[in-house]
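As C-alpha coordinates, one chain now follows by itself in the form predicted on its own.
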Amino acid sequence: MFDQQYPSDLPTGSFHDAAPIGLFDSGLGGLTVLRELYRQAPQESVIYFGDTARLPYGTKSPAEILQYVREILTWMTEQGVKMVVMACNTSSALALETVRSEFNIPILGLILPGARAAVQQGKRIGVIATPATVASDAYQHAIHEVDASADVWQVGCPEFVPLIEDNRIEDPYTDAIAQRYLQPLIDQKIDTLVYGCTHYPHLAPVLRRILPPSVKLVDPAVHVVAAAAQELDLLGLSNVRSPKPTRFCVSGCPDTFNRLATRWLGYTPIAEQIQLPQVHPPVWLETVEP
(Lines of atoms letter the chains of each structure in order from A and count residues from 1; the text may use other names and numbers.)
(Lines give C-alpha, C1' and ligand atoms only; values in the text may rest on other atoms or scores of the structure.)
Protein backbone atom coordinates (compact mmCIF):
# COMPACT_ATOMS: atom_id res chain seq x y z
CA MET A 1 0.00 0.00 0.00
CA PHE A 2 1.31 3.42 -0.92
CA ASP A 3 1.86 5.46 2.23
CA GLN A 4 2.79 8.86 0.77
CA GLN A 5 0.21 11.41 1.91
CA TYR A 6 -0.76 14.30 -0.33
CA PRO A 7 -2.15 17.52 1.11
CA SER A 8 -5.54 16.68 2.61
CA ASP A 9 -6.15 19.99 4.36
CA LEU A 10 -6.87 21.83 1.14
CA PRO A 11 -10.59 22.48 0.61
CA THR A 12 -12.09 21.45 -2.72
CA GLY A 13 -11.41 24.16 -5.27
CA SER A 14 -8.43 25.56 -3.32
CA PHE A 15 -5.15 24.93 -5.12
CA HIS A 16 -1.54 24.94 -3.99
CA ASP A 17 1.56 24.74 -6.19
CA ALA A 18 2.82 21.66 -4.31
CA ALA A 19 -0.45 19.78 -4.84
CA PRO A 20 -0.34 16.90 -7.35
CA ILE A 21 -1.73 16.76 -10.86
CA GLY A 22 -4.46 14.15 -11.27
CA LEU A 23 -4.14 11.93 -14.33
CA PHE A 24 -6.60 9.19 -15.26
CA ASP A 25 -7.35 6.63 -17.93
CA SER A 26 -9.20 3.33 -18.22
CA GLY A 27 -5.95 1.45 -17.80
CA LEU A 28 -2.39 1.51 -19.14
CA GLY A 29 -2.95 4.01 -21.94
CA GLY A 30 -2.54 7.05 -19.74
CA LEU A 31 1.03 5.97 -18.98
CA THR A 32 1.97 7.56 -22.31
CA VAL A 33 0.75 10.88 -20.89
CA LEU A 34 2.50 10.21 -17.58
CA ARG A 35 5.80 9.64 -19.39
CA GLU A 36 5.34 13.00 -21.11
CA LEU A 37 4.73 14.64 -17.73
CA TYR A 38 7.94 13.11 -16.45
CA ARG A 39 9.75 14.51 -19.52
CA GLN A 40 8.19 17.97 -19.78
CA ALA A 41 7.30 18.73 -16.15
CA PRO A 42 9.53 16.55 -13.95
CA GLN A 43 9.02 18.87 -10.98
CA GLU A 44 5.32 17.99 -10.70
CA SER A 45 3.82 15.38 -8.37
CA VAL A 46 1.19 13.11 -9.92
CA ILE A 47 -1.68 10.89 -8.83
CA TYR A 48 -2.39 8.35 -11.56
CA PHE A 49 -5.69 6.47 -11.60
CA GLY A 50 -6.44 3.55 -13.91
CA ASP A 51 -10.07 2.44 -14.01
CA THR A 52 -8.98 -1.11 -14.76
CA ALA A 53 -12.10 -2.75 -13.35
CA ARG A 54 -14.22 -1.09 -16.06
CA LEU A 55 -12.00 -1.01 -19.15
CA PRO A 56 -12.28 -0.67 -22.06
CA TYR A 57 -14.11 2.66 -22.10
CA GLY A 58 -14.37 2.76 -25.88
CA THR A 59 -17.32 0.38 -26.06
CA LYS A 60 -19.32 2.02 -23.24
CA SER A 61 -22.25 4.40 -23.69
CA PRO A 62 -21.82 8.18 -23.27
CA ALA A 63 -23.94 8.06 -20.08
CA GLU A 64 -21.70 5.39 -18.58
CA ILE A 65 -18.53 7.32 -19.44
CA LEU A 66 -19.92 10.51 -17.92
CA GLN A 67 -20.79 8.66 -14.71
CA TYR A 68 -17.32 7.11 -14.50
CA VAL A 69 -15.66 10.49 -15.02
CA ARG A 70 -17.79 12.15 -12.34
CA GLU A 71 -16.80 9.47 -9.86
CA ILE A 72 -13.09 9.77 -10.71
CA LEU A 73 -13.09 13.56 -10.55
CA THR A 74 -14.94 13.53 -7.23
CA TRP A 75 -12.30 11.20 -5.81
CA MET A 76 -9.44 13.23 -7.26
CA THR A 77 -10.69 16.50 -5.82
CA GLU A 78 -10.88 14.75 -2.45
CA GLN A 79 -7.15 13.99 -2.86
CA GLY A 80 -6.40 17.71 -3.22
CA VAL A 81 -5.22 17.75 -6.85
CA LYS A 82 -4.65 21.16 -8.45
CA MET A 83 -5.46 20.06 -12.02
CA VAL A 84 -6.80 16.98 -13.79
CA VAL A 85 -5.60 15.73 -17.16
CA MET A 86 -7.98 13.31 -18.85
CA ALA A 87 -5.45 10.85 -20.24
CA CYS A 88 -8.29 9.20 -22.12
CA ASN A 89 -9.63 10.31 -25.48
CA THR A 90 -13.02 8.67 -24.94
CA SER A 91 -13.57 10.63 -21.73
CA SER A 92 -12.29 13.80 -23.40
CA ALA A 93 -14.69 13.34 -26.29
CA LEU A 94 -17.80 12.45 -24.29
CA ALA A 95 -17.54 14.09 -20.86
CA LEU A 96 -15.05 16.97 -20.82
CA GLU A 97 -17.41 19.86 -21.53
CA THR A 98 -20.01 18.64 -19.04
CA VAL A 99 -17.68 18.06 -16.10
CA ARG A 100 -15.82 21.33 -16.64
CA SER A 101 -19.03 23.08 -15.60
CA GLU A 102 -19.44 20.85 -12.53
CA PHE A 103 -15.97 20.90 -10.94
CA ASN A 104 -14.07 23.93 -9.72
CA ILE A 105 -10.69 22.76 -10.98
CA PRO A 106 -8.78 23.03 -14.27
CA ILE A 107 -9.55 19.95 -16.42
CA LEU A 108 -7.69 19.33 -19.66
CA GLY A 109 -8.56 16.89 -22.42
CA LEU A 110 -6.66 15.44 -25.37
CA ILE A 111 -8.86 16.24 -28.36
CA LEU A 112 -8.12 19.91 -29.06
CA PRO A 113 -4.34 19.72 -28.46
CA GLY A 114 -4.22 16.68 -30.74
CA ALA A 115 -6.30 18.39 -33.44
CA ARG A 116 -4.10 21.50 -33.41
CA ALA A 117 -0.97 19.39 -33.75
CA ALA A 118 -2.46 17.34 -36.58
CA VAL A 119 -3.27 20.31 -38.83
CA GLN A 120 0.27 21.57 -38.39
CA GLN A 121 1.51 18.30 -39.86
CA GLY A 122 -0.76 17.68 -42.82
CA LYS A 123 -4.02 18.12 -44.71
CA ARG A 124 -5.09 14.49 -45.15
CA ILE A 125 -5.56 13.34 -41.58
CA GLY A 126 -6.43 9.89 -40.35
CA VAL A 127 -7.65 9.26 -36.81
CA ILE A 128 -7.59 5.84 -35.12
CA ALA A 129 -9.64 5.75 -31.94
CA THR A 130 -12.08 3.76 -29.86
CA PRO A 131 -15.57 3.27 -31.34
CA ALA A 132 -17.02 5.72 -28.79
CA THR A 133 -14.54 8.46 -29.72
CA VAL A 134 -15.16 7.93 -33.43
CA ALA A 135 -18.93 7.98 -32.93
CA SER A 136 -18.65 11.33 -31.14
CA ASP A 137 -16.91 12.92 -34.17
CA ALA A 138 -14.93 14.93 -31.61
CA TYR A 139 -11.67 14.82 -33.56
CA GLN A 140 -13.29 15.67 -36.87
CA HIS A 141 -15.08 18.66 -35.34
CA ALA A 142 -11.94 19.85 -33.54
CA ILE A 143 -9.74 19.52 -36.63
CA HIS A 144 -12.24 21.41 -38.78
CA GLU A 145 -12.51 24.14 -36.16
CA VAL A 146 -8.77 24.69 -36.57
CA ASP A 147 -8.63 24.13 -40.36
CA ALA A 148 -11.88 23.69 -42.25
CA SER A 149 -10.01 22.66 -45.41
CA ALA A 150 -8.43 19.55 -43.87
CA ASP A 151 -9.71 16.14 -44.92
CA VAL A 152 -10.38 13.75 -42.03
CA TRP A 153 -10.99 10.01 -41.97
CA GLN A 154 -11.69 8.10 -38.76
CA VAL A 155 -11.47 4.39 -37.99
CA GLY A 156 -12.76 2.74 -34.83
CA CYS A 157 -10.34 0.14 -33.45
CA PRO A 158 -12.18 -1.83 -30.76
CA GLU A 159 -9.58 -4.60 -30.47
CA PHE A 160 -6.51 -2.45 -29.87
CA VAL A 161 -7.05 -1.63 -26.17
CA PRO A 162 -7.70 -5.23 -25.05
CA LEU A 163 -4.67 -6.43 -27.05
CA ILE A 164 -2.43 -3.82 -25.41
CA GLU A 165 -3.80 -4.47 -21.93
CA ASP A 166 -3.20 -8.20 -22.47
CA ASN A 167 0.41 -7.47 -23.53
CA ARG A 168 -0.11 -8.96 -27.01
CA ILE A 169 1.64 -6.24 -29.02
CA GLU A 170 4.10 -8.70 -30.58
CA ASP A 171 1.36 -11.22 -31.37
CA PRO A 172 0.98 -11.78 -35.16
CA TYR A 173 -2.75 -11.38 -34.65
CA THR A 174 -2.16 -7.75 -33.60
CA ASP A 175 -0.32 -7.09 -36.88
CA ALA A 176 -3.24 -8.55 -38.81
CA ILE A 177 -5.78 -6.44 -36.93
CA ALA A 178 -3.68 -3.29 -37.39
CA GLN A 179 -3.43 -3.95 -41.12
CA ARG A 180 -7.21 -4.24 -41.31
CA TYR A 181 -7.79 -1.02 -39.39
CA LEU A 182 -5.16 1.02 -41.23
CA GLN A 183 -5.82 -0.11 -44.80
CA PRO A 184 -8.81 2.24 -45.40
CA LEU A 185 -6.64 5.17 -44.27
CA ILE A 186 -3.73 4.08 -46.44
CA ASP A 187 -6.16 3.83 -49.39
CA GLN A 188 -7.11 7.48 -48.76
CA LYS A 189 -3.42 8.45 -48.94
CA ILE A 190 -3.33 10.09 -45.53
CA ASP A 191 -0.24 12.15 -44.70
CA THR A 192 -0.89 12.31 -40.92
CA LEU A 193 -2.18 9.79 -38.38
CA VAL A 194 -3.50 10.83 -34.96
CA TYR A 195 -3.37 8.45 -32.04
CA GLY A 196 -6.96 8.97 -30.93
CA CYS A 197 -6.41 6.79 -27.86
CA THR A 198 -3.59 7.05 -25.33
CA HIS A 199 -3.03 3.29 -25.53
CA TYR A 200 -2.07 3.46 -29.20
CA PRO A 201 1.49 4.88 -28.93
CA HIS A 202 2.37 1.49 -27.44
CA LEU A 203 1.62 0.11 -30.92
CA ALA A 204 4.05 2.45 -32.71
CA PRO A 205 6.38 -0.34 -33.93
CA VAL A 206 3.41 -2.25 -35.36
CA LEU A 207 1.90 0.80 -37.04
CA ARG A 208 5.23 1.91 -38.49
CA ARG A 209 5.65 -1.46 -40.20
CA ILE A 210 2.32 -0.99 -41.97
CA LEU A 211 2.11 2.73 -42.74
CA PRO A 212 4.01 4.40 -45.59
CA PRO A 213 7.18 6.05 -44.24
CA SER A 214 5.91 9.50 -45.22
CA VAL A 215 2.94 9.39 -42.81
CA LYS A 216 3.53 11.54 -39.74
CA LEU A 217 2.32 10.26 -36.37
CA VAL A 218 0.71 12.68 -33.92
CA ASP A 219 0.60 11.79 -30.24
CA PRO A 220 -1.83 14.14 -28.42
CA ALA A 221 -0.14 13.23 -25.11
CA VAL A 222 2.85 15.40 -26.04
CA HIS A 223 0.65 18.39 -26.70
CA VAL A 224 -1.80 18.10 -23.77
CA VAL A 225 1.15 17.98 -21.35
CA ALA A 226 2.62 21.09 -22.94
CA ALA A 227 -0.78 22.79 -22.53
CA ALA A 228 -1.01 21.64 -18.90
CA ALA A 229 2.45 23.00 -18.08
CA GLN A 230 1.59 26.31 -19.72
CA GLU A 231 -1.71 26.62 -17.83
CA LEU A 232 -0.09 25.84 -14.49
CA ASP A 233 2.50 28.52 -15.18
CA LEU A 234 -0.20 31.07 -16.06
CA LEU A 235 -2.12 30.20 -12.88
CA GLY A 236 1.01 30.45 -10.75
CA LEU A 237 0.64 26.78 -9.78
CA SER A 238 3.84 25.29 -11.17
CA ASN A 239 5.56 23.30 -8.44
CA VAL A 240 8.74 24.90 -7.13
CA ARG A 241 9.47 22.20 -4.56
CA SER A 242 10.71 18.64 -4.78
CA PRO A 243 8.07 16.35 -6.32
CA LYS A 244 6.61 13.44 -4.39
CA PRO A 245 6.75 9.93 -5.88
CA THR A 246 3.89 9.20 -8.27
CA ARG A 247 0.94 7.66 -6.49
CA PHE A 248 -0.68 4.90 -8.56
CA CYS A 249 -4.28 3.85 -7.88
CA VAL A 250 -6.53 1.40 -9.72
CA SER A 251 -10.08 0.13 -9.46
CA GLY A 252 -9.11 -3.42 -10.45
CA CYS A 253 -6.22 -5.73 -9.57
CA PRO A 254 -3.08 -3.80 -8.51
CA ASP A 255 -0.74 -6.74 -9.19
CA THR A 256 -1.85 -7.01 -12.81
CA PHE A 257 -1.43 -3.28 -13.34
CA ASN A 258 2.01 -3.27 -11.69
CA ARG A 259 3.23 -6.13 -13.85
CA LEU A 260 2.03 -4.68 -17.13
CA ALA A 261 2.97 -1.08 -16.33
CA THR A 262 6.58 -2.00 -15.62
CA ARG A 263 7.25 -2.47 -19.32
CA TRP A 264 6.07 1.04 -20.19
CA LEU A 265 7.48 2.91 -17.22
CA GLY A 266 10.89 1.29 -16.90
CA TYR A 267 10.25 0.67 -13.21
CA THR A 268 7.69 -1.28 -11.21
CA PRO A 269 4.94 0.88 -9.70
CA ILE A 270 3.23 -0.01 -6.44
CA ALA A 271 -0.44 0.59 -7.14
CA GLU A 272 -3.17 0.56 -4.54
CA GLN A 273 -6.75 -0.50 -5.16
CA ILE A 274 -9.26 2.20 -4.27
CA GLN A 275 -13.03 2.40 -4.07
CA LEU A 276 -14.48 5.30 -6.02
CA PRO A 277 -17.28 7.30 -4.39
CA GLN A 278 -20.81 6.89 -5.63
CA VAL A 279 -22.01 10.16 -7.10
CA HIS A 280 -25.16 11.32 -8.80
CA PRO A 281 -25.76 14.10 -11.31
CA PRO A 282 -26.44 17.47 -9.68
CA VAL A 283 -30.14 18.25 -9.25
CA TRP A 284 -29.87 21.14 -11.69
CA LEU A 285 -28.70 18.72 -14.42
CA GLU A 286 -31.66 16.41 -14.04
CA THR A 287 -34.52 16.73 -16.49
CA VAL A 288 -37.55 18.31 -14.83
CA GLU A 289 -40.95 17.59 -16.30
CA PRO A 290 -43.14 20.70 -16.76
The other form holds:
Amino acid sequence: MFDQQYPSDLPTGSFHDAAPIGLFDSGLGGLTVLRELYRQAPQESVIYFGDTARLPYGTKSPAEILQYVREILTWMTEQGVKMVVMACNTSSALALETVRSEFNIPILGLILPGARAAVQQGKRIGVIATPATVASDAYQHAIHEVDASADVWQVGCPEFVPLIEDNRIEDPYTDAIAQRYLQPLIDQKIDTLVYGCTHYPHLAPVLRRILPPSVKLVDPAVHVVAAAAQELDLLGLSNVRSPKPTRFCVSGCPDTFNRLATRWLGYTPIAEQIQLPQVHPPVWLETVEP
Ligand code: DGL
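Write the structure block of the form predicted in complex with D-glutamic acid (DGL) for the protein whose form predicted on its own appears above.
Okay, now the whole complex, with that chain kicking things off.
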Protein backbone atom coordinates (compact mmCIF):
# COMPACT_ATOMS: atom_id res chain seq x y z
CA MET A 1 0.00 0.00 0.00
CA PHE A 2 2.75 2.45 0.89
CA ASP A 3 5.20 0.98 -1.56
CA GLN A 4 7.96 3.34 -2.63
CA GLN A 5 8.90 1.55 -5.84
CA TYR A 6 8.46 3.33 -9.12
CA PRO A 7 6.97 2.03 -12.30
CA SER A 8 9.87 0.55 -14.27
CA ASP A 9 8.63 2.30 -17.43
CA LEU A 10 9.25 5.77 -15.93
CA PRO A 11 10.65 7.98 -18.70
CA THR A 12 13.98 8.57 -16.98
CA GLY A 13 15.50 9.72 -20.25
CA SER A 14 13.78 13.07 -19.79
CA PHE A 15 15.68 13.79 -16.54
CA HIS A 16 19.26 14.87 -16.23
CA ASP A 17 21.60 13.54 -13.55
CA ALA A 18 22.72 17.09 -12.71
CA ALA A 19 19.12 18.20 -12.07
CA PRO A 20 18.30 18.96 -8.43
CA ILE A 21 16.29 16.83 -6.01
CA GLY A 22 13.18 18.62 -4.70
CA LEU A 23 12.57 18.49 -0.94
CA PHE A 24 9.56 20.07 0.68
CA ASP A 25 7.95 20.51 4.06
CA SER A 26 5.63 22.98 5.75
CA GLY A 27 8.64 24.73 7.28
CA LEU A 28 11.78 23.85 9.22
CA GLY A 29 11.05 20.13 9.61
CA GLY A 30 12.40 19.16 6.20
CA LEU A 31 15.80 20.46 7.25
CA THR A 32 16.24 17.20 9.18
CA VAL A 33 15.87 15.41 5.83
CA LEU A 34 18.16 17.92 4.08
CA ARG A 35 20.78 17.30 6.77
CA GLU A 36 20.63 13.56 5.95
CA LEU A 37 20.86 14.29 2.24
CA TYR A 38 24.00 16.38 2.81
CA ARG A 39 25.43 13.47 4.82
CA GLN A 40 24.49 10.56 2.56
CA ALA A 41 24.41 12.14 -0.91
CA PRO A 42 26.55 15.30 -0.76
CA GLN A 43 27.00 15.30 -4.55
CA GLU A 44 23.32 16.12 -5.14
CA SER A 45 21.90 19.61 -5.75
CA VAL A 46 18.71 20.43 -3.88
CA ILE A 47 15.74 22.77 -4.13
CA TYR A 48 14.13 23.09 -0.69
CA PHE A 49 10.62 24.47 -0.39
CA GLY A 50 9.06 25.41 2.96
CA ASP A 51 5.34 26.20 2.82
CA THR A 52 5.74 28.58 5.73
CA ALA A 53 2.70 30.70 4.86
CA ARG A 54 0.46 27.67 5.46
CA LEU A 55 2.11 25.78 8.31
CA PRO A 56 1.28 23.76 10.30
CA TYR A 57 0.07 21.06 7.94
CA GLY A 58 -0.70 18.63 10.74
CA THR A 59 -3.99 20.23 11.71
CA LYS A 60 -5.25 20.67 8.13
CA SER A 61 -7.78 18.43 6.39
CA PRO A 62 -6.69 15.66 3.98
CA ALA A 63 -8.19 17.63 1.06
CA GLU A 64 -6.19 20.75 1.96
CA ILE A 65 -2.97 18.80 2.28
CA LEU A 66 -3.52 17.08 -1.06
CA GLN A 67 -4.14 20.45 -2.71
CA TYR A 68 -0.94 21.94 -1.20
CA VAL A 69 1.09 18.94 -2.34
CA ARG A 70 -0.29 19.17 -5.88
CA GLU A 71 0.72 22.83 -6.05
CA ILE A 72 4.19 22.14 -4.71
CA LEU A 73 4.80 19.22 -7.07
CA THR A 74 3.57 21.23 -10.05
CA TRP A 75 6.02 24.01 -9.14
CA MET A 76 8.85 21.56 -8.51
CA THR A 77 8.41 19.83 -11.85
CA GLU A 78 8.47 23.29 -13.49
CA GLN A 79 11.86 23.79 -11.80
CA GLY A 80 13.14 20.63 -13.50
CA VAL A 81 13.77 18.45 -10.46
CA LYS A 82 14.68 14.81 -11.21
CA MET A 83 13.05 13.43 -8.04
CA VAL A 84 10.96 14.69 -5.15
CA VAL A 85 11.47 13.59 -1.57
CA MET A 86 8.51 14.54 0.56
CA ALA A 87 10.32 15.77 3.66
CA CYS A 88 6.98 15.83 5.44
CA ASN A 89 5.22 12.87 7.04
CA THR A 90 1.81 14.51 6.88
CA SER A 91 2.08 14.89 3.10
CA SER A 92 3.51 11.38 2.78
CA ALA A 93 0.65 9.92 4.81
CA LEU A 94 -2.15 11.79 3.08
CA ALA A 95 -1.06 12.58 -0.47
CA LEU A 96 1.76 10.30 -1.64
CA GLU A 97 -0.37 7.54 -3.11
CA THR A 98 -2.57 9.98 -5.05
CA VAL A 99 0.11 12.25 -6.46
CA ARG A 100 2.39 9.41 -7.51
CA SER A 101 -0.13 8.53 -10.18
CA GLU A 102 -0.52 12.18 -11.25
CA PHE A 103 3.13 13.23 -11.70
CA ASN A 104 5.57 11.55 -14.01
CA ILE A 105 8.52 11.78 -11.66
CA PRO A 106 9.90 9.61 -8.84
CA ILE A 107 8.31 10.73 -5.56
CA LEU A 108 9.42 9.27 -2.22
CA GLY A 109 7.68 9.50 1.12
CA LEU A 110 8.77 8.82 4.68
CA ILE A 111 6.20 6.35 5.97
CA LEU A 112 7.36 3.03 4.54
CA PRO A 113 11.09 3.66 5.09
CA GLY A 114 10.25 4.69 8.68
CA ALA A 115 8.02 1.66 9.25
CA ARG A 116 10.63 -0.76 7.89
CA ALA A 117 13.33 0.75 10.09
CA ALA A 118 11.06 0.63 13.15
CA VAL A 119 10.31 -3.10 12.91
CA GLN A 120 14.02 -3.80 12.61
CA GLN A 121 14.52 -2.05 15.94
CA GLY A 122 11.71 -3.35 18.12
CA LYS A 123 8.31 -4.94 18.69
CA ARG A 124 6.62 -2.32 20.88
CA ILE A 125 6.61 0.73 18.67
CA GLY A 126 5.50 4.23 19.59
CA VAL A 127 4.86 6.80 16.87
CA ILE A 128 4.70 10.53 17.60
CA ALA A 129 3.24 12.51 14.71
CA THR A 130 0.94 15.32 13.71
CA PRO A 131 -2.80 14.85 14.34
CA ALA A 132 -3.37 14.43 10.58
CA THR A 133 -0.74 11.69 10.28
CA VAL A 134 -2.10 9.88 13.34
CA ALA A 135 -5.67 10.12 12.03
CA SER A 136 -4.58 8.61 8.71
CA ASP A 137 -3.21 5.51 10.51
CA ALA A 138 -0.54 5.41 7.81
CA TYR A 139 2.24 4.35 10.19
CA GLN A 140 0.13 1.69 11.86
CA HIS A 141 -0.81 0.18 8.49
CA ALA A 142 2.71 0.36 7.11
CA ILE A 143 4.25 -1.20 10.23
CA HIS A 144 1.70 -4.02 10.20
CA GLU A 145 2.30 -4.62 6.51
CA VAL A 146 5.93 -5.29 7.35
CA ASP A 147 5.36 -7.10 10.66
CA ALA A 148 1.79 -7.95 11.64
CA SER A 149 2.90 -8.99 15.13
CA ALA A 150 4.35 -5.59 16.13
CA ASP A 151 2.42 -3.51 18.67
CA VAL A 152 1.92 0.12 17.67
CA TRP A 153 0.81 3.12 19.73
CA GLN A 154 0.42 6.53 18.10
CA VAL A 155 0.26 9.92 19.79
CA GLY A 156 -0.70 13.13 18.00
CA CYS A 157 1.45 16.05 19.15
CA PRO A 158 -0.23 19.23 17.85
CA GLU A 159 1.88 21.60 19.96
CA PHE A 160 5.32 20.44 18.84
CA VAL A 161 5.47 22.06 15.38
CA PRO A 162 4.40 25.55 16.54
CA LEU A 163 6.90 25.34 19.44
CA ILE A 164 9.73 24.39 17.07
CA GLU A 165 8.78 27.04 14.50
CA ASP A 166 8.65 29.62 17.33
CA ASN A 167 12.16 28.58 18.42
CA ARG A 168 10.95 27.50 21.88
CA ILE A 169 12.89 24.26 22.17
CA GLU A 170 14.64 25.30 25.39
CA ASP A 171 11.41 26.60 26.94
CA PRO A 172 10.38 24.60 30.07
CA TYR A 173 6.87 24.54 28.61
CA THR A 174 8.19 22.36 25.75
CA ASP A 175 9.55 19.88 28.30
CA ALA A 176 6.20 19.73 30.06
CA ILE A 177 4.31 19.17 26.81
CA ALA A 178 6.78 16.49 25.70
CA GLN A 179 6.35 14.72 29.04
CA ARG A 180 2.58 14.77 28.54
CA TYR A 181 2.79 13.37 24.99
CA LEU A 182 5.35 10.67 25.81
CA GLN A 183 3.94 9.41 29.11
CA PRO A 184 1.27 7.12 27.55
CA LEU A 185 3.98 5.55 25.37
CA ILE A 186 6.32 5.12 28.34
CA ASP A 187 3.42 3.51 30.25
CA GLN A 188 3.06 1.00 27.38
CA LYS A 189 6.76 0.16 27.75
CA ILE A 190 7.64 0.93 24.14
CA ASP A 191 11.08 -0.21 23.00
CA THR A 192 11.17 1.99 19.87
CA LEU A 193 9.95 5.51 19.08
CA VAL A 194 9.46 6.76 15.52
CA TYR A 195 9.77 10.45 14.75
CA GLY A 196 6.57 10.55 12.68
CA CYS A 197 7.09 14.22 11.83
CA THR A 198 10.27 15.67 10.35
CA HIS A 199 10.19 18.57 12.80
CA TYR A 200 10.59 16.29 15.82
CA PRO A 201 14.28 15.32 15.50
CA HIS A 202 14.89 19.01 16.35
CA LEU A 203 13.52 18.06 19.80
CA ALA A 204 15.92 15.13 20.28
CA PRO A 205 17.60 16.48 23.47
CA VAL A 206 14.20 17.14 25.08
CA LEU A 207 12.80 13.72 24.17
CA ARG A 208 15.97 11.90 25.20
CA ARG A 209 15.77 13.45 28.68
CA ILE A 210 12.25 12.06 29.15
CA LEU A 211 12.46 8.61 27.51
CA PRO A 212 14.01 5.60 29.25
CA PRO A 213 17.53 5.19 27.82
CA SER A 214 16.67 1.75 26.38
CA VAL A 215 14.09 3.22 23.94
CA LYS A 216 15.53 3.37 20.40
CA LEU A 217 14.72 6.43 18.31
CA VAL A 218 13.98 5.94 14.61
CA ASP A 219 14.37 8.87 12.26
CA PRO A 220 12.69 7.99 8.94
CA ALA A 221 14.76 10.76 7.25
CA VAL A 222 17.84 8.52 7.44
CA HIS A 223 16.02 5.75 5.60
CA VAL A 224 14.16 7.78 2.97
CA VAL A 225 17.42 9.44 1.95
CA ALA A 226 19.12 6.03 1.68
CA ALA A 227 16.20 4.88 -0.52
CA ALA A 228 16.45 8.03 -2.64
CA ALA A 229 20.18 7.59 -3.21
CA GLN A 230 19.66 3.95 -4.15
CA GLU A 231 16.83 4.81 -6.52
CA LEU A 232 18.86 7.51 -8.27
CA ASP A 233 21.65 5.04 -8.68
CA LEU A 234 19.30 2.44 -10.18
CA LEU A 235 17.84 5.02 -12.56
CA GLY A 236 21.31 6.19 -13.61
CA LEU A 237 20.48 9.64 -12.25
CA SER A 238 23.07 10.12 -9.48
CA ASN A 239 24.87 13.42 -9.95
CA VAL A 240 28.47 12.96 -11.01
CA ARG A 241 29.32 16.68 -11.11
CA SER A 242 29.79 19.19 -8.30
CA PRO A 243 26.53 20.12 -6.58
CA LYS A 244 25.06 23.60 -6.84
CA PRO A 245 24.37 25.47 -3.58
CA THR A 246 20.98 24.54 -2.17
CA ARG A 247 18.20 26.83 -3.38
CA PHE A 248 15.76 27.68 -0.56
CA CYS A 249 12.25 28.85 -1.39
CA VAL A 250 9.38 29.68 0.96
CA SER A 251 5.78 30.79 0.64
CA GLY A 252 5.97 33.02 3.75
CA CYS A 253 8.53 35.49 5.07
CA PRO A 254 12.06 34.63 3.84
CA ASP A 255 13.81 36.56 6.65
CA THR A 256 12.04 34.56 9.36
CA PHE A 257 12.97 31.32 7.65
CA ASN A 258 16.58 32.41 7.13
CA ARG A 259 16.95 33.36 10.79
CA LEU A 260 15.41 30.17 12.18
CA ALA A 261 17.01 27.79 9.67
CA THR A 262 20.51 29.05 10.49
CA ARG A 263 20.45 27.15 13.76
CA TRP A 264 19.77 23.84 12.04
CA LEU A 265 21.87 24.32 8.93
CA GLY A 266 24.97 25.85 10.51
CA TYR A 267 24.92 28.53 7.82
CA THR A 268 22.46 31.26 6.89
CA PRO A 269 20.37 30.45 3.84
CA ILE A 270 19.09 33.14 1.49
CA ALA A 271 15.53 32.05 0.83
CA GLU A 272 13.40 33.45 -1.98
CA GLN A 273 9.69 33.93 -1.58
CA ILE A 274 7.81 32.21 -4.37
CA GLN A 275 4.20 32.03 -5.47
CA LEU A 276 2.97 28.51 -6.05
CA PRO A 277 0.95 27.91 -9.24
CA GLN A 278 -2.80 27.59 -8.96
CA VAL A 279 -3.65 23.96 -9.56
CA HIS A 280 -7.04 22.44 -10.11
CA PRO A 281 -7.62 18.78 -9.34
CA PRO A 282 -7.17 16.55 -12.41
CA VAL A 283 -10.42 16.37 -14.36
CA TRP A 284 -10.96 12.70 -13.59
CA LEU A 285 -11.05 13.57 -9.89
CA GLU A 286 -13.60 16.36 -10.20
CA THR A 287 -17.16 15.50 -9.39
CA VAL A 288 -19.22 15.41 -12.56
CA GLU A 289 -22.77 16.62 -12.08
CA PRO A 290 -25.36 14.35 -13.76
N1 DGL B 1 7.09 18.33 9.27
C2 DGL B 1 5.87 17.89 8.71
C3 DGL B 1 5.57 16.45 9.01
O4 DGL B 1 6.49 15.68 8.97
C5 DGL B 1 4.71 18.86 8.85
C6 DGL B 1 4.37 19.29 10.23
C7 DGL B 1 3.29 20.35 10.26
O8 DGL B 1 3.39 21.33 9.53
O9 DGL B 1 2.33 20.17 11.03
O10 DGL B 1 4.47 16.05 9.22
